[in-house]
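Given as structure tokens, the chain that follows is alone and in the form predicted on its own.
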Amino acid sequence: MITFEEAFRIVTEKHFRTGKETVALAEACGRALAVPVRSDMDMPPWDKSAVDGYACRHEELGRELTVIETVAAGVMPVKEVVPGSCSRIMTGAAVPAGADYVFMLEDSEELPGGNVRFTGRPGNTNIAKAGEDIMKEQTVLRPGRYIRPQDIAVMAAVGVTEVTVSIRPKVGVISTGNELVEPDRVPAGAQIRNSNSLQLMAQVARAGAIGKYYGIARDDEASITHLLKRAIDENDVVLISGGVSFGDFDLVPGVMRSLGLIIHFDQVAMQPGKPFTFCTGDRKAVFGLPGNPVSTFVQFEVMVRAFLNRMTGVTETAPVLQMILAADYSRKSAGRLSWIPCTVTPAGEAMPLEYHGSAHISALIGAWGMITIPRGQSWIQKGETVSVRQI
């Protein structure tokens, strides 16, 4: 059995890298990144007004000012404001010349002649200046990342129609297991629903990768392997659960050596999820997951997704915040580096959930996060600090 660390250190140095494609932007969310991104033009392109008002000298504030032009947002005005006048404008607009200010028209008054003046207190100028947000041939966007929302409104913004991104990869799932029944059964006798295969896909898209599910394989090495080896040739990464322990029927392992695989590891001191095999093939690797759902789901977030994220050049992280604990917890065995469901309290504290062990699931529903609670330590008191990594 190795640490966490170790382990994880051989997933993420194991990776190989998938290649690049172009996309259209509307289709590029949720994609790694995979070249920077640059501006095309300074923006704002001009000064422009940040509220609807009058444009103005700054000098001549309180003054009885002419009115010379209206400027709407998408139109460039044509006067110039010299002393004594001034521009009524559009939030948006561009600032015409001579004019190095901008009042609301809630702090306007309007005279007799179809004058105006300001009745306000001077204070921002209401000028957004150019290019104070982008300069031209600026990097907007790195690589690295996973494209958001606001990432797409960035590159709109700075004419990009198409992006280049990281290819999405391909994982095949399998679960194992005589008692599994998928969910559209009523398990019966000793059977239980095979909740895994599902989680598992779930995780795999929310992680920017394309999965294929391949069914149960019964627990006998022609099933497991004839699964196996056919979701090893399809995909990039395989994630096969149950059958990696050190049972009867756990003959996951070996199945994975007559295939060619090389076993890095195969116990993991982490809870949940002991059982854990990493073995890597050409430009293949394989993940044996523990059976329990929890353990599936954790193994996935703190190794699977590492590996994802290095295989597309990704190297965001999951959020881990350091948070006060809100109650007192303690545990039997400290042997392991350890995993406990928490929520946050309304003071933004964590707050432990009741949690029976690695098959209680619906633990999870409502945690907001995972707090880590190191190797060989039993007992955390309320009001330390611990860490705490957003699932």
Given for the second form:
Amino acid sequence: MITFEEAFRIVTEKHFRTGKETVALAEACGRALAVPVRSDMDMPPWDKSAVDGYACRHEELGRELTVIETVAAGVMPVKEVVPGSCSRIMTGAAVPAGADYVFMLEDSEELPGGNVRFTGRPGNTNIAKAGEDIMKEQTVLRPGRYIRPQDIAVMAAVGVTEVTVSIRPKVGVISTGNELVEPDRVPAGAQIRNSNSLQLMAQVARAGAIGKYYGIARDDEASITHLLKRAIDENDVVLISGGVSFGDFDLVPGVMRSLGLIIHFDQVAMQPGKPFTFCTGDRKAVFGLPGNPVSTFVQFEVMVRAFLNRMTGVTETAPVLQMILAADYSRKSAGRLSWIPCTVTPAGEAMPLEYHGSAHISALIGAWGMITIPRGQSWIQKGETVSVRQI
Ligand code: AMP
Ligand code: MG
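Other form of same protein, the form predicted in complex with adenosine monophosphate, not the form predicted on its own:
Next comes the full complex, and the chain you just saw is listed first.
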């Protein structure tokens, strides 16, 4: 059995990169950006008014001013603001030459004869300077991130309409177990519903990869071989759940070997998820995940996701927060690095949830995150700081 850190090192070291493709900006959200994005212009392109008001000279704020022009957004001003004058200006419009201050309509008084006066207290100029947000040729986004809606706005603003992104990894999903029936069936006798497959498919989709489901393999070598071989042929990565521990019907590692895959480890000192087989072939990776749904969930989040991220060159990692523990925590054995589900209290502390172990999938419904319990630590006192990974 190896440590989580060692397993993580092996998994991430064995990654291989997908290629690149170009997609329309409208299709780019959630994709892994593969090239730097530069701006083709200053933002704002000119000194811009941040409010509706009057553009004037700062030193003339105390004077009665003649309005010489109205500048709407989308039209360039034509008149220069000279001493004794101002221009009425709308939010987003270019500030006329000669003006270095915009006072808000709310801080103004219209006087008879079309003049105005500032009635507020001087403060902020209400002008966004040209290039203050983004400069021409500036790199606005670097590769190695998932594109978010706000990134799309920045790219739209700097004229990027097509984006080079990493090709999404293809991930095959298989469940194993004679006891499993698909969720649309009513289990009879010793059967249970297959919850891992759809969970994994959802996790794959959330990680920006393309999942393909291959069904349930029976607990026999032929059935596992048949599905695993097909899934390996058609995908970059295969996630197969169940059948990787040491019971009589845990046949997955043997099949992996018979298919010529190299097994790098088969047990990790983590909880949940001790039985966990990782193997690779030529630009292929197969994760043999434990059957219990919480183990599958956690293993995907902490291991598989890191692998998929590296495949697309994404360097960002899930945020891990340092939080105050809201209640005492203890466990019987401390030999493994453990993750336990928690919520956040109104005071912003991490509260462990009632959790019965790796089959207790409903405990995750209320979970905001997972608290990491380090190896060797069997109890943590309320008030101590713990690492929490949001899930
Ligand atoms: P295994 O790793 O195959 O020994 O399975 C461990 C436990 O997880 C057993 O109780 C299985 O019934 C359960 N299990 C295995 N696969 C699934 C699945 N796809 N969905 C829900 N539970 C599963
Ligand atoms: Mg099984």
